[in-house]
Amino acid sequence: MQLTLGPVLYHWPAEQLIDFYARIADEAPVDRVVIGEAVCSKRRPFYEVHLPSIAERLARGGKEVVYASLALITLRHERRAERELARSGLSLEINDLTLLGLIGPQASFSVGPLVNTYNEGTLAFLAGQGAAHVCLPPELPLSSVEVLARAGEQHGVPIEVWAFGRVPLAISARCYHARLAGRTKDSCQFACADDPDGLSVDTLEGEPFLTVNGVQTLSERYTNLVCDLPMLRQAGVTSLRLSPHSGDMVAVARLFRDVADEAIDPDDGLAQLWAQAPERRFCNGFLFGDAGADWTH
């Protein structure tokens, strides 16, 4: 079973990103790494110049490097930038289907979890367009995952499942971080940079509920499917996605690698993951067709 490290969804300083990916390249047992900006185009200028050297370092470390597209393209300069990315010849992960009209007809690409690949018809269409790898939306239950994994096998498309990290739930043209700071989106002053794992949002009763990440809404809890890997393998899933957060992502990747390789018991993997960050609350409800925030272990 492969491991994919998804793109950093948060606004981290360029120096932090460079150090993060250098360690991933040298130490993390992941097969694929998705880099670039999927959430907000305003963040790109801070680190875009470093992406080629980051990609080179990852490739030297034996990782397949994939570039992420934006999940929501709204502005003219975003369309221009995404068109350049689509035609660059780089390995691309599509998070907005408008890019299908921009890439060449013979191009091979991946499909990210922000595209609603909910059924066999959609998967067959994407495979027919050239999709070589599909990460399913994190809200799908195991029954749907199993059907899509079988369909992926028929089309020669590996199927990936969101296995660790806060769940991306929605994306908007409006910036919640800017609004909370009393600013407009155009003059946000990058308020999202103050929250390297997003800003937690509580209910009126003071219960943790959601997480704000600029224009994006995520879950407050962290998906953690480390105990569910045996059933995912049996369902035909061939790849797991780990979403970067602050903390030791190399250690997270090693634990998932060890459990996937059956080097350690899933319960031991869970105990070690919890020990790394006891403040994190885990969830896996979507996989069982329950409320996403539910936790079965």
The other form holds:
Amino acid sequence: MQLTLGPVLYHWPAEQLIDFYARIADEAPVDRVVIGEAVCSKRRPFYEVHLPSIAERLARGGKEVVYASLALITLRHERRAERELARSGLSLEINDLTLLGLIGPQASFSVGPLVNTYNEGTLAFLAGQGAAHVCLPPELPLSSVEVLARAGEQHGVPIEVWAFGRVPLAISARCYHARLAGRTKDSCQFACADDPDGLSVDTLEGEPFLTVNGVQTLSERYTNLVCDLPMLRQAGVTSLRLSPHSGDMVAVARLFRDVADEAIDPDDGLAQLWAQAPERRFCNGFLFGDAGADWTH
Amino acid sequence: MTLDTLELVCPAGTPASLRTAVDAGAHTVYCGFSDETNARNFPGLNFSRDELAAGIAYAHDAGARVFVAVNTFPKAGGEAAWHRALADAEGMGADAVILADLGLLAHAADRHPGLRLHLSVQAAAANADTINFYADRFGVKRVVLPRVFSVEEIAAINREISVETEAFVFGGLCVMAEGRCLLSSYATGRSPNMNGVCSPASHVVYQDTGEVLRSRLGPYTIHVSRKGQAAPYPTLCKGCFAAGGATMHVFEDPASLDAARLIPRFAEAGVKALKIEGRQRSKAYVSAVVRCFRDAVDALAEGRPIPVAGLSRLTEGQTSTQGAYVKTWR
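Form predicted in complex with the partner chain structure, per the form predicted on its own context:
Let us now look at the entire complex, which starts with that chain.
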């Protein structure tokens, strides 16, 4: 079972990103690391100059490095940047189908969880275009995951599922961090930088429900499929995605690694994940075809 | 100068509203089969095979066209139902199918080369590069624009593409990029992409505490209304929540889209067709809205001033917005 560390979805300062990835390079037992900006193009200038050295550091640590595309590409400068990325020769993870029209016909690429790979027909089309690794949309139930994992096997495409972290639920042209601060997206003043794991959106009864991250909306609960790992393996899944949050991601990666290697029991893995951050609430409902927020254990 | 008339693409949730829309002057109606293959899979809505065949005949006799939405994402292992929907739509003489899924587009281009393909808003094709990709690869002839653009941006897109564009002008408004939203699925397990539903009625509970009325979706309170106030339908993204010390409609006010005043600007921007949302709405609503908008597009084509009185009556008493068409919305 491979482990992929997804891109940091939140707006972390450059220094924090550099430190974070140095530690991932040295200590985290993950196979692939996706870096770069998937959420908001306005954040890129803060850290993009550091990406080559971050990539080099990760590669020296034995990680396969993949660059994320943006998930919603509308503005002229965003199209220009994505075109450059598509033609850079770097290993890419596409998070929007725009990239399919921009990359060369011979290129191989990964497909991120924000692309709608719901069925065998779509998977076959993407494989035909050069998809070499596919992370499925987080809302797919196990029955779909299983069909797609078998189809992926036939195409020689490893199939990954969203296994840890707040789930991306929506993306918008509107920035909610800016809206909450009484600003528009163009004059956001980077309100999102105050919230390293996003800003909690609670119901009027005080129940934490969603998380706002600029133009993105995520769940408040953290997906956690550590106990479902044996089932996923049996379904043919060959890769798990861990999404970075503040706190000890190296420890999270180690626990998933140990459970995947059957070095520790899934229940022990869960207990330790809970112990690390007792305030986190977990969910895995999508996998069982239930409300995504549900937790079955 | 007389412009080409903008094509009015109108909702038909039932055979009766199809006839109503056609009689009220719709150039085109759009509809779907009664199953998970379309994005308005609500109880009591949509068309059996026989009903659709009859509806298409009725529309064609009146000189109107029918587009069939097959715009959810086929279930893994269950694609046959979506493939059948395409074959049946073509067999019945549908004038176009509206699709979102890559695999389904590839299947349609391969197996139904004579069938006109439109790209659904659910595909969220949000720039000229991706629209050109769908046109080149699958022969898509028209794209329904996601509701993320300003009118200026639509004009710029039309300069870079060769296919037609269709823009939403009136009705319900998604604030998230369509086809990429799992909010409903997260709260209820029922999703627009897989099941063709959003914030489904089956999961709505109105809870009267004596002092307030809570509108709940699944276990989540989406609205609280004071006694005597109308309780809005708990659509997730229009809900009232607490965040960052504020209590507000975090994502969008419970408003619907009304871009009637922008009709001349849509025409100038090169938009080919205007779409009215609302397959779930009543016949009376469909009739009134279609009549007003038909008057408006006819007036524009004939160089007359657009009659606004009827249009503003449609939204009387409700909040409306021009959405992303105005850049400050972001």
